[in-house]
Amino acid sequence: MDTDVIVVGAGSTGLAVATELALAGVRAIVLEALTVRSGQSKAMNLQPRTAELLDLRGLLADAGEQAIGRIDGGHFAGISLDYSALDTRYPYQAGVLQARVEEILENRFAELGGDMRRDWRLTGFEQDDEGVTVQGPETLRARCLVGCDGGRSTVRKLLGVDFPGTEATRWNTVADVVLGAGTAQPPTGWTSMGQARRRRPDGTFASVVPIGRPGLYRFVYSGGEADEPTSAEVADRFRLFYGDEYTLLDIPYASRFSNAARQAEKYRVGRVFLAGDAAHIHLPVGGQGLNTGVQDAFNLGWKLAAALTGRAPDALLDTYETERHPVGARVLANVLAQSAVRGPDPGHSALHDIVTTLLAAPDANRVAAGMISGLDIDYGGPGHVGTRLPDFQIGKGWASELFRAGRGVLLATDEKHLALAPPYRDRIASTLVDALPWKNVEAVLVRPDGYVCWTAPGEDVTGPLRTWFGAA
């Protein structure tokens, strides 16, 4: 085996599952066709849990190091979500673009030797009962492929999944520009929805945003066809919606993108998995592109590492599948119910005005926010097992600081709780606590991407150990 694993795509959903393996020891391998890491912003904000998540793993200080912005809340079609109810250090958006995201955790993955491999595209690959052989500009062979390539994955192509869902009906564009001041100067603010946004009377509209650097901004306008955006049609565009009030100078990059909404019916086939955008594209509604991505990366990477390293049954990867494919699905859901909200024609506005009022009560609001925020995924079981594990202080410290390393977690308010734990010290740190965020739990088990598997009191703990980090 020339690896353990083999990523193709260097996106941050890529290489979050990258970092995770080489974080717990296995050998990854990035593949990636472009040359040197692309400078366009793309996505543009961490929801409350991808937030979480990049704290678990002690990133969380460099990307808000990067952060443009912060915006106290979310949105749903547009209609403001309150964050503050949630149960979160970090009720908020942070404004991190996603090139910084991808900068950082390239940068963690060199940091734990990883193999980056740029210049490269997958031009096949065969999968048997030991390995995958991929074919590109080398033949390379490793234990298992993981595809993070993106809403055209050759590896799911490859591999032939299928991919349903609804067609593009309308494409927009977004483009990184460097503005200066014409009649008005350019908008400092930040927020999710865009500054300094036009709409015109045939319902096409545009916004500007600052993203970091000065001058620097995103340029986002509805319309286009399925081909990408030539420089001529942004400057035409741009003049069309702010005429001279403000200056375009230089348009770096422009891409476009389309309210198609499709998801990949099997996230595995074999030794070989979809993540990301190679398993669900959506409209960027409300933030949860980049984020959802992430949040596959932090379930598939320690779960992958965990069976590859013969710590837990294969079977473990099976719960990858079963645990983000309804993820994802609830996403598409709810990007298109934002997007029938948000229609130009008089029953859609009628629809926006319903939702806004019932969003208007605040346990709507929080049930929504918990929704797009990520803050509410439950993988499924009795009481507080399936849903994460809510930071708390111990000591002078947080729980999150016990997830640095990658590993399980074992907490408990008694010491008999913690005699099983000894042997697993390879795959779990356990430490005795005052308290825990629940009344009545005297002890917790918590995954290693931060959401709990057990609890006390209740069935012995011995079974969840083997389930999810195998035999001692």
Ligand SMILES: Cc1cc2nc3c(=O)[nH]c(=O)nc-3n(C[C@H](O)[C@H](O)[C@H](O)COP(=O)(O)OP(=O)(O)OC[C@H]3O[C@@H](n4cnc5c(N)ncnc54)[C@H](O)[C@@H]3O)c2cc1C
Second form
Amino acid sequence: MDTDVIVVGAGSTGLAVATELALAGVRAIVLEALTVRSGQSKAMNLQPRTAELLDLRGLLADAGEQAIGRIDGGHFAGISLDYSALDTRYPYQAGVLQARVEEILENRFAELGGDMRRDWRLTGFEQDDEGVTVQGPETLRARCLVGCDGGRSTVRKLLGVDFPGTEATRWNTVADVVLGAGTAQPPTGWTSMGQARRRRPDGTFASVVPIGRPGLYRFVYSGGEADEPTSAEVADRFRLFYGDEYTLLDIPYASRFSNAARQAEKYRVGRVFLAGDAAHIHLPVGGQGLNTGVQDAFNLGWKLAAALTGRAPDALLDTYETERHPVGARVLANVLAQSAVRGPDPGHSALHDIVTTLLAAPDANRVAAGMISGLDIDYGGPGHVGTRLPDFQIGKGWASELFRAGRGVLLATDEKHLALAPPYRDRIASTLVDALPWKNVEAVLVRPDGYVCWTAPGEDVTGPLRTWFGAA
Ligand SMILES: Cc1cc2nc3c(=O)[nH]c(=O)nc-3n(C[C@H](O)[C@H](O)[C@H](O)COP(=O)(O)OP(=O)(O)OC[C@H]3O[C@@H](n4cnc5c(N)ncnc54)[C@H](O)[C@@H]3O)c2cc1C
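Structure of the form predicted in complex with the named molecule (previous: the form predicted on its own):
Below is the entire complex, every chain and molecule, led by the chain shown above.
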């Protein structure tokens, strides 16, 4: 074997999977077709749950340094959601560009000794009982393969996994543009996902959002076909929406995106896994695509590492699909609902008005904010089992700091609940604490991705320990 895992695609998903593997001491090679990081501005926000996950590994501070700003809330179909009701240290969307997320993860992967190969396009692969052989500029062999190669995933296609959903019926265009002042100054500071928004009587819309470097903006406009946009078209549309308000100086990059919504039928076939856009695509309303992919990666990474190092049974790997497929389906459903609420017909406008009224109610806001932020994800189980551990202070530090090494965490208010921990020392950090975030909970066992897998009082811990962390 050349390595343990081959990860195809050095987007945010692939790099997050690879970093998790490297942290656990599992050898991974990342194969990326591009010669250099694209640097394009697509995603520009960390939803609260993604911020929490990066914080578990100590990566959020790196992102924060370069943040372009923050928005104190999210939105559902453009209707503001108040995140202050959420029980998190990050009740906002942190403005971190996709390129920066990729850079942070790539740097960490390199620090951990990871093997990253650019200008390397996967063209084929075969799997057998022992491993997967990958073809491209060279032939490589690994025990497992993870396809994080985006919406047009070659891995998914070669795997023969169906990608059902709804066809594209509308195209929008995204361009990085350099702007100067015209009759007005372009906006400064990131305050929403759709700044300087303009809507024309025919229902078409546009926005320009500053993306960190002085003069550089993300220009998004509705319309276009399945072809790639030309600079002439982008310039024309810019004039249509903004006239001489701002001056368009340059167009370093432009691309189309559609409202197609599709999800891979399976996330695992034998030794091959799909994650991120390779497993689900949708319109980027609400700012959820990169976030869902990074969350897929944090779910899969530690499980793959545990199974490959023999610390957990192979069955643990099946929980990746059983947990993440419903999450992806739910994101697609909320995106389709948002598209309906934003539609052009009078009926859509009426729906928009009603949803706006409903979301002003605190309970409805909490439900929608929980969904878009990723904080309400519940993988199922009694009580708090299946939900995330909200971060809380332990002495002068935070519970999140115990997850830095990628191990599980056992926290107990009574020593008796720590008795089974010693044989799991390599997999679980255990600590006696004064209090836990919930009343009537004496102990909690948390997976490396921050989700609760056992609480006391309740069932005996032996079963959950074995399921999630293998034999003692
Ligand atoms: C206009 C726009 C705005 C968006 N805004 C947001 C937002 O605000 N918030 C949000 O969360 N999401 C947003 N998204 C979605 C987000 O950009 C994607 O969900 C995210 O890029 C998915 O990451 P990924 O790593 O799964 O895939 P990708 O970023 O597509 O990465 C896949 C990588 O695989 C490589 N690759 C492909 N095929 C091969 C091959 N055969 N061999 C080797 N390498 C290969 C590609 O070169 C690429 O680097 C937006 C998307 C668009 C288009």
